[in-house]
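Below, in structure tokens: the form predicted in complex with a further copy of the same chain, a single chain.
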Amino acid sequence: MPKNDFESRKEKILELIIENYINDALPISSRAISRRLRRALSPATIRNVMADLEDAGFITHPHTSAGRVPTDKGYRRYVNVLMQAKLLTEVEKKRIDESFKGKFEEIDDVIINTSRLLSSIAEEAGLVTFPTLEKGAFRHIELVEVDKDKILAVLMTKSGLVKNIIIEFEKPLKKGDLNKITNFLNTRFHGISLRNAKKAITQQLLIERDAFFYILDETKGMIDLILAAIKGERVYLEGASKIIMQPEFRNLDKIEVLLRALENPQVLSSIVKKSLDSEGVGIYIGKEIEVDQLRDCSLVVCDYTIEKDHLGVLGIIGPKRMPYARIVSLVDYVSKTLSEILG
């Protein structure tokens, strides 16, 4: 038999180890294996392959008289090239579908309701950040004076996100002075993205400086607060409760650390960070997430997107022994589906 042939059994038996822990959480025999191979070869065979996989690292197990089961680098090989897309059915594309029809009278439903359904489709903890505006092109301000010495700024962008910020001056500005600037921003600053507004305004401010001269400082300062305020990153998380039923985690200790993890602000900002490295969809397997209480986790992300520009991120955590190749699947196309709700 050919050296190629030789191999290729090789990952055929790691794919079906894989594919049999993740389906059932227990350590897979090689009699398993046989019969899974329709006897094509007798377990002693298939023990002797085991030994292989081993020595590569791709399998271990637990104890010298327990089945094999997949180790990181063995999921890593598997979503990178054992594994092969499971599409979503048509029922479950349908669901996210109808999901989004609803009336969303504030962006933070559109994200619980992502959240919800991803963690309900996947039996896993969905998670979800809210859009920042960042990335997003300036398309109309507002500023709306809410007493002598605080006005509310009313930010939008080209994509329709809103956000609103209450900003305290020390001394009143007269109602002439807000529509001024009110003006301003909204005809110079049309189409141009937040994240480069600050210079550009800043300078276009100068080179008017004239027109605003008694109140330059306060409008420099009030677009230093508005574009302050839009980087907030906020994540919502839903589902840990589904993750506790995982076999895995029937465990007080693994449960307890989980949790905590999943409440610290560091730890989902760390996540979220990870996710922006990832084209497309990005899947960390245990230790790649980089953070040590999450090491028995994956985490299966995407981001989402209004015209092509980066919105935020979504997507699953749950126990390393996830079903990868349906996981990705919900991960894209509700990503997708979001980017679209969002245009």
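Everything quoted here is computed from the prediction, not taken from an experiment. By rigid core we mean the largest C-alpha set that fits within 1.5 Å across both forms. Residue numbers count along the first chain shown, from 1. Compared with the form predicted alone:
Core-superposed comparison between these two forms: the CA of D97 stays below a 2 Å shift. The two forms, fitted on the rigid core, differ between these two forms by 2 Å or more at the CA of L143. Once both forms are fitted on their core, a CA shift of 2 Å or more is seen for T219 between these two forms.
Moving on from the form predicted in complex with a further copy of the same chain, please list the structure of the form predicted alone.
What comes next is one chain alone, with no partners or other molecules.
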């Protein structure tokens, strides 16, 4: 038998083992695979192939079961080589599109809606990082004094969404300075990001030495306070309870460990950090997530952008036997839709 034929048999059988486990969460035997292949291969031949796959680390057998289940290495081979794309249905696309047609005024509302949508459609946990606003262009900014040492900064994005930020400062501003700073920002830096506005002001401060230096310096200080207030990767997660409904998480100890991890902001931040600077869909299986409490899970994530500027990531956390082909399409489509909404 030609080597290529043998390799294709191995990959077909590996694909059947994985897809069976994704659908049923049960090990599959050589006899059941033979039936799936309409007896094209005998159970004895399939057992030999399964033995090779197990020796290569792609499958294993739990306990004394005669059936086989995929390993992390098997899942990786599946998503990299064997998986066939499964596009969303028109009904699913319409549901996603409709969910973003509601009236959103706050950026936070859009992020929460997105996470809930991902969780609802995937029947897993959906996560979304809040956008890194320092990179995004703003259309308008309003600064309002709410106390002697507190200011409300209202940022309006180019798409009309609003972000309210309370910032505190040590020294009070002179009377009228807040209006001057507000007008200066909206006149000179309308349509660019706070980060780029800060760079421009810093450069101008090096050459400016007249009375305007004071306003420039105060504006830079205000931007620093705003950037400090919005710094950090906040993550919103919805649907953790849906993961523990899966058969592999019926053990109470496993449930407790998993929920504790998903409720920990530091764990969530560490999960998404690896994909913050990457483009497109990324898949992390088991140990690849690099969080011991999530070694029985997989993570599918994708970045979202505004005008090619990377703002954050969204994705799905679920068991390793999640239906990757469908989840990849879901995450990719929602990412593009969210990018359009924010942009």
